[in-house]
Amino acid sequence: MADNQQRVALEKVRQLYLYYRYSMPVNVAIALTWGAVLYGYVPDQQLLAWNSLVIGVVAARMLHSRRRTLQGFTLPARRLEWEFSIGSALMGSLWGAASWQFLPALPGFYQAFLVITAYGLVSGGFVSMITSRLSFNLFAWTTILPPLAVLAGGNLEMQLPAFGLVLFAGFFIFSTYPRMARHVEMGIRSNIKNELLVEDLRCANEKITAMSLQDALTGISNRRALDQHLDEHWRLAARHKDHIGLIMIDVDKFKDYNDELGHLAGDECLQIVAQAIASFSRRPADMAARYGGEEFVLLLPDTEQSGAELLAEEVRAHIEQLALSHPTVAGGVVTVSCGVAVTEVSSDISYDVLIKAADNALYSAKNKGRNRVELAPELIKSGE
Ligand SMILES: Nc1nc2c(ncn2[C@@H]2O[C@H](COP(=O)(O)OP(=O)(O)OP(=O)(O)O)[C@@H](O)[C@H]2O)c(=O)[nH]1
């Protein structure tokens, strides 16, 4: 929840800095127009100083805004809003100071022009600062109060439009602002809520996908993952005529193990054997998977026959050395038999042929007494 609050606050600040970019050229254009209008009515030096100040503050705010944007708004939202608001107050004060200082020197028509453009600036601020009440208030009041004070201090002809403008400001700008600001904030909130929902959904989806590819008992890849992986690497290997090796590994006399020690002990044994086999999946493209029951596969893309055979022997020896007690086999410990098949992949052979060959080799290892590695004939061709 607090996290959500923070995201809303940061998004509001981000929008504040974003819209500011568009209002800056407008500020400069109006300042130059005021300069042209005031030219001849007020001392040149004062006018030049004021115009330079406006352009200087605009440039400084642009640089500051750019810096914060490039930093990715890493500071706390409140601090960023305050920094922006100081700039707003400065800009508003410059507009207010010009009205206060120069308005009395102008003829009526130009006075009206200045006051109307001051209101135009506040209306622009209404939109660009809709996500920060602080910035808007600081800008609006400093811009509008001085010309109003000048008008109110004049004769009746000036006081009447001043009164009308106060009504406009009070009832339109300042009473509408909070409502509009609330609507904008609600929009931001619902956008963020939707983003969070999408993130949650994506996470849930990733979890489901990961789970659908993982064997529940052992935690290693399941047969579906193996099929996907094999399919992908088979295509790659077919393109480059690479070798792929596959070791089929089966726990010896596992039915007896279950019968003697119970199914739960059997499960634990499978978990240990699975982790041991997975530790031999050393290269990024290798994969250890549970093929089903007490049968496992080590898939070895880009591996020649000698390498695959060596690895199978290492796996066999390692599992024997784990010395997991097995009550009914001659050596007294859990062992595995391995069938190894390697082929140079070409597009006219299906990977089922490789699996079948490894399975046949495994069958042969079982027949020859178990706890051993048997090799399938090297080059398996389609239909053989
Ligand atoms: N505990 C447990 N046992 C399983 C699991 N999956 C398969 N099994 C058992 O593994 C045993 C496999 O037995 P068999 O296929 O006869 O083979 P085996 O006894 O290992 O004999 P050989 O393979 O010829 O050495 C069966 O008793 C299955 O019930 C499992 O997830 N947990």
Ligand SMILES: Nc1nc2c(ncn2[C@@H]2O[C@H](COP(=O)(O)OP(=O)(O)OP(=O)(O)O)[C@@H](O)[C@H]2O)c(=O)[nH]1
Given for the second form:
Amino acid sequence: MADNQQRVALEKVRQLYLYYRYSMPVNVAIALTWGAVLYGYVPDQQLLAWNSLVIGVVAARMLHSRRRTLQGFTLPARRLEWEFSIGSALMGSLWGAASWQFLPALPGFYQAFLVITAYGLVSGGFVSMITSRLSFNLFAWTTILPPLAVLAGGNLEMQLPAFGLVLFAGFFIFSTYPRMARHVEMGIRSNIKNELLVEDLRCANEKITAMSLQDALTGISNRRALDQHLDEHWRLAARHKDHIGLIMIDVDKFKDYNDELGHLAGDECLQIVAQAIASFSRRPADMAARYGGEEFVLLLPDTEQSGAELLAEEVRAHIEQLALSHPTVAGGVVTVSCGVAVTEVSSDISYDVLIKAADNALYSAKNKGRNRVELAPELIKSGE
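Please give the other form, namely the form predicted alone, since only the form predicted in complex with this ligand has been shown so far.
This part shows the chain on its own.
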């Protein structure tokens, strides 16, 4: 819950900085318009100084907004809001100071124009600062109170309209703005909730996908994962004429093991053998997988024939050295037979040829007494 609150606060600040970027040029345009209206009624130096201040503050706020955006809003949301609010108060003070200083020198029509545009600025701030009540209040009141005070301090005819405008501004700021801000915040919360749901769904799909590619008993890759991995690396190797090696591994006399010790012991044996084989999958592209029953595969992309044969012998010796008790084989320990095949990959052959060659080599190893490594008669070549 606390994390969600932080995400909502940060998203409100992010939108605050994002939307205000579009209103900054409007501030400059209105400042230039005021300059044209005030020209001739206000000393040139004062007018130039005020326009320069407005443009300078707008430029500084744009740079600050860009910096915070590039930083990814890593600071606490409350601090970012206060930084923005200080800029809003400064901007509103410039508009209010101009009204206070320059409005009395203008004819009635131009006075009305400045008051209307001041309210226009506040209306624009309503949209751009809808996610920060602090920023909006600082900007709104510093913008509109000075011109209304000037009008109320003038002749009696202007006091009633000024009072009406104050009531309108109060209703607008204290009634309409909070309701709209709540609706916006509800939208932000809803969006974040949807994002979290999508993220949960994505994670669930990833877990399901991972489970579908994992053998439930041994925890290593299953045949489906092997097919996908082999297909991917087969196409990659075909482009570069690389070699792929494959070791087919079978637990010797595993049916006898199950019959003598039971299926639970057999499952435990397969788990230990699978993890032992997986420990020889040392490179990122290598893969150890359960092929079916007591058969396993060790896939070795970019591996020459001699390297694959040497690794198969290491696997065989390692499993024998585990000394898992087997009641029906010579030596009394669990052993494996390995068939090794290697091919130079090309688009002329499919990986089924490689699997068949390794399987035939495995069959030969078992016929020759088991607990041994047999190599496919020769390097499989294109077209064979």
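Definition used throughout: the rigid core is the maximal C-alpha set that superposes within 1.5 Å between two forms. Note that the structure is a prediction, hence the values are computed from the model and not measured. Numbering follows the first chain given and starts at 1.
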Worksheet entry | Rigid-body membership between the two forms: Ser190 with Ser212 | no
Worksheet item: For this two-part rigid motion, what is the smaller part's turn angle between the two forms, in degrees?
Response: 12
Worksheet item: Once you lay the two forms on top of each other by their rigid core, how far has the C-alpha of Ala238 moved between the two forms, in Å?
Response: 5.1
